[in-house]
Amino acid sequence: MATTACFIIVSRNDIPIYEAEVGSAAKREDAAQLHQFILHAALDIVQDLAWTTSAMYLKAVDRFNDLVVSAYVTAETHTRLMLLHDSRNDDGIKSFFQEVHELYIKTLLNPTYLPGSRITSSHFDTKVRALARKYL
């Protein structure tokens, strides 16, 4: 598993939805913010390279010291995942991500869940730490 690793889903909107601190490096007090920061910055680099591309898996879009920025824009409702991490898995990242839009689209399926609301669902962020375990 990669030491530091943050991953959150943003919608359409740029409204974060989701948001998991899912590595295993000890917590500094600043640490959360400073990968919301990093994320969030690299919102634009993500919006401008789903237009270039039709793959929806971006790989590597920013970097920040010895972290980068992975992202996956979903096809159907333009919702960006995006993992701030520090390993050089791309493979494992890759799967993390289409394992995760599948959950994402069960989530979506959901007659009680409003999208673009946060993802509030136990279950689902259970199931989003354990598939960060098994592949970063």
Given for the second form:
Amino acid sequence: MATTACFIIVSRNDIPIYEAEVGSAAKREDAAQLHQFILHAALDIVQDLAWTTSAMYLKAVDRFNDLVVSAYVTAETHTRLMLLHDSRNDDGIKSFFQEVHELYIKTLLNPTYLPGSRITSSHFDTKVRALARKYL
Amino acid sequence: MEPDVSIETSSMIRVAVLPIGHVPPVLLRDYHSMLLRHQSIPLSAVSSFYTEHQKSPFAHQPWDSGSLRFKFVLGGAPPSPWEDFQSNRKTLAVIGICHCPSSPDLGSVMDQFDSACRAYPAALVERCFAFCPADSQLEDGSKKGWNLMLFPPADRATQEFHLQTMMQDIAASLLMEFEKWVLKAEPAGTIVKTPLDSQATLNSEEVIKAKKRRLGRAQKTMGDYCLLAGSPVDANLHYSTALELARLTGDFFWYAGALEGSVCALLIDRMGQKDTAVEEEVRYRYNSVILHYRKSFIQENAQRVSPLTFELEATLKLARFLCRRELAKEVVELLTNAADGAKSLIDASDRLVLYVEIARLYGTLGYQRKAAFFSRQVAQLYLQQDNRLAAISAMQVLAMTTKAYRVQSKASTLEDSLPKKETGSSVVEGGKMLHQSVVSLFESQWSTLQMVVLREILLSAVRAGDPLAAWGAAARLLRSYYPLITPAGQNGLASALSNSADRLPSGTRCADPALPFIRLYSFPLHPSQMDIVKRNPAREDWWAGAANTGPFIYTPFSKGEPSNNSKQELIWIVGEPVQILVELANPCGFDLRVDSIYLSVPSGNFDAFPVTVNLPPNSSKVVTLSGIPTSVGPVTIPGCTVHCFGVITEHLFKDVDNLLLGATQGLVLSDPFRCCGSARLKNISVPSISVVPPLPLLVSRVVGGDGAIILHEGEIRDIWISLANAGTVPVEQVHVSLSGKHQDSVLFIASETLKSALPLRPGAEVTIPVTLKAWRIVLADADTAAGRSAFKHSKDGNSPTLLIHYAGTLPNTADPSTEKSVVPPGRRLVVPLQICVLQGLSFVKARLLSMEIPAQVGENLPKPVHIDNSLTEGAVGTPNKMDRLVKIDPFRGSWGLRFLELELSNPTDVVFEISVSVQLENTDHEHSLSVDRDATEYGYPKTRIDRDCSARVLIPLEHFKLPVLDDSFFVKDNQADGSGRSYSFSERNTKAELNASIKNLISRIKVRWQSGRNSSGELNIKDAVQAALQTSVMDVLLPDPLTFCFRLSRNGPGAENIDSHEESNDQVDSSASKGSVMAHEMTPMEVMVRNNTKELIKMSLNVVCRDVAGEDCVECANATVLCSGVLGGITMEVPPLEEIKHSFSLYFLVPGEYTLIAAAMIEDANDILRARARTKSSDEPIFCRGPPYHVRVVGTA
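Output the form predicted in complex with the partner chain next; the form predicted on its own has already been displayed.
And the full complex, kicking off with our chain again.
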């Protein structure tokens, strides 16, 4: 399990619709903020990178200091799953993204969920954290 | 590290620009900007100042195309330890700038300049530019030596030309100095050192090594000077040599330096032409540069000095060179690497420069979020330095990031996002807000980041001592993120706001609104008292039909209008106060005091009145904002101006609307109004408002209080309505009409009074009486009224309203130009008559009672009814007439009294008094015989009905008998029937005749009631009476053809010659003799037969005397009465309208009660009589019977 990991889902309108600190390190508020800043900045790179490849998993797209940003862009809604991490477990991250993507699609199928709005389901949250424990 | 480096930096001559003496900052900036125009001086321009002293080392100088480049450093820079390594780091020239008016003594200026130049030992040229000298200074300055340049006051163009010449001179001087330097360096081999070289005493091996390297380094430095001199080909030659030498000696650092120089020379040579080959070359060489800088890293002095900065600078230079959208990936890679180097940098300021450069490059690349990220890193570095200047820098840097994080101040968004806002608002107004566009309003809501950035801006602004920026940041933070801030944090922000406001001058405006949230609550249209009506000057009734343009009820053109209806139009009037309701919400945990809030009207023709509001924590409040339009024209109200937390801000309704829209979609954190417990409100759009010139304004008042007028059913009352003109324009036209339900309850409006008061000047008042009659409560209402909830009936919908249309002067229609112009609208005053009808008397039923009370046979004849009719009005006062109606005088006989009995019940809780009046109609004149009205005078009580009681009221109907039975009654109806058959009565016209006569009869009966002192009214009983009278109207209305009377004629049959009229007056005198007849006495009697028709009637009269048992006691076997005279079969002819006496005598054997009845068989009856008798066949005899008369016989048997 990675010591630092911050997972975020960004909708096509660049709104974060889900945020989770899934690292094992003790949570610090300023660190969490920095994570979000890095992820936010990485959107610029993901935005360009997404059009250069047909793969949904973009691998590590950006880094700041020791923290690496990996991204996964869903095809259907251009939703970006982004993970900030300090480990280099590429396969685990890929699997993590794929499973979360599936979860996200399930959320999308919920008729009461307005695409592009915040994911508030606690079930989703629990599942994502479990996946993080499993793969990261 | 140095900021703003690029590959070309190596070819720039660094010039320090120093202010000498006091130079106002504005002027200094101005002079500096003049210098900046001369950053590049073409060699061709320099040539005139250039003199070749010896052979130039720059053999390949491109005199026609090359140029010298300057880099002006305002304020100078401290000497760099690396200036031997890169000559462009040396400050090679110093330019002093002096503003003569503020530094009068040129001597001291020169002294200051000289001492300032001492800080720049490498400077080859020093000049002091003195601007705007006085004449004395001009004279003085010419003596002062060659490096003081005076710029005489002149126009800008002249000065600039002068400055250009000076700069060309400096350039030429520098060029000559460079030549000198290169010539001097070539043979000698100057010692050049860098901090990288070991400071320790060199051992022998190293000395030898250093000697070897020296040559290469000298070549590299000469190459630098060639570059500065603008000769890239010469520079390239030197660099090639230097590269070779450095490679041989393993001098990686200098190798990289020379390589950098060669790239610069290449680019200068190509004059900025970038083709892929050059680009490839540059990329290749620079990667090598970076590699060699990295190689030159020496572990032992890493603590002290490191070539890392050069590596990073080279990276940045390459990145800047490549910085294009197409190469974004490559640039990002370079910048990411550069950013990685930051943590190895020793000097904090180096890191600062690095981040600044990275941020700038990302910005150039179009990666705004990346740029913002590094800008924020810069700001954090600034904030780590604990001083005010750093804080100001941090604040400015953060202000640049606000756009990327979407927390910008409104002031900065105003220009660039204007078109975007326009489209957004139009979509909202269209009502077809697509989901996507809703979402797009809330793009990039990274609330965590936004809060952090705002907090940092607040912090830096506080440290920098910029209260306005601090206020703005705190306001944005509080307004946008209050749901994420703890109450303590909210309080902190509130105090930050007030602390900042304390330092601001009062009346400061800030573009960013803080609290409260303000939304439009409602836009009250005109109260009905002030309604404005379009005036149609073409019509007399100008208020009607102004909207209707065609003859059709439906026009297809009006079909499209409903969509426009949402945007209603509002007309305001100059000088008349208007109100708008807004709702304020304070979703935070502290008491909010809004010092003043008023409508903000950019159109400027509106005086808004400020109000002060206090909002407790988590509360919302609806506030009425008012104002007065001041001039004609359209008014726009985009929002409110709020003075809160010591600063004036503008709150736009549209922003809050968007926010609420987002809240409904779940895109915004919270709906501030909802969390304050306010209900959801539909979107209210600001109508388009136009202001028109003053109009008259009528104000109505019901005299005696504006409360509901409480009336009982059928009550009639006068009220007075006072109308006053509260406007500033006289009322010229006025028209009163009625609308609403129960319009018939308004009996009378004195509109003439109103019209006669025109024109009604401002301030004038007129009072008009209105007569009301309460309507009947319908059955459904009566049911609820059973529960005594009578006030339920006072619902507004039930009452009629007075519509008063009025208007001021019409413009002069004679003038054709004004005819086209807009007619000032009229107005409508709606005066609701608040009538509350209580249940009054209720009518139970009516029936007709027929009574036949036998009269006593007396000396007097009972007066026939028709005689009453001949009485004059003076007879009203005759009391015995009253008697006759109420009581039956037994001596006057009876002729079949008929009464209408009305049964009334009083379910209310007040007492009613009933009076009946009958209106009599005569052929010649009409006079009302209101019996009970007279009775009041004479002490007769009204019928009083207590609460919850019933009572019966008798209405005698005898007065309706016509005096004469003639054909007129029937003829009238026959003619109406239209048929030619006179005097023949079929069933159907009898029916019609009946109805007409009943109606006639009923309309004359009025039942009035009175309750208390001042409520009185009339019962509506027409239907009931009609039903009761339906069958027997003829009997009621028409007299019998014959009337019979009996009387005693004591003096014998012949003695009776006194006229009945007189007798009636003598009644009192003869009262003693009336009453009884003695038994065993011959009693002379008379029967009088009156013909009520206009024709002679032949008949045979019979008189019958019956005893109490009803048996005929004259004719039967054991007769108790003897008679003399004829009693049966008396044939007589009665002339029309006259009476005939027939005398006879009776002898009563037995005392007791007897009844005399006269009857007659009419012979040869005509049609009228037949109709009256309702006979069918013409041969049927018509039988007439008089009323019974009582004879009391006293005496002994």
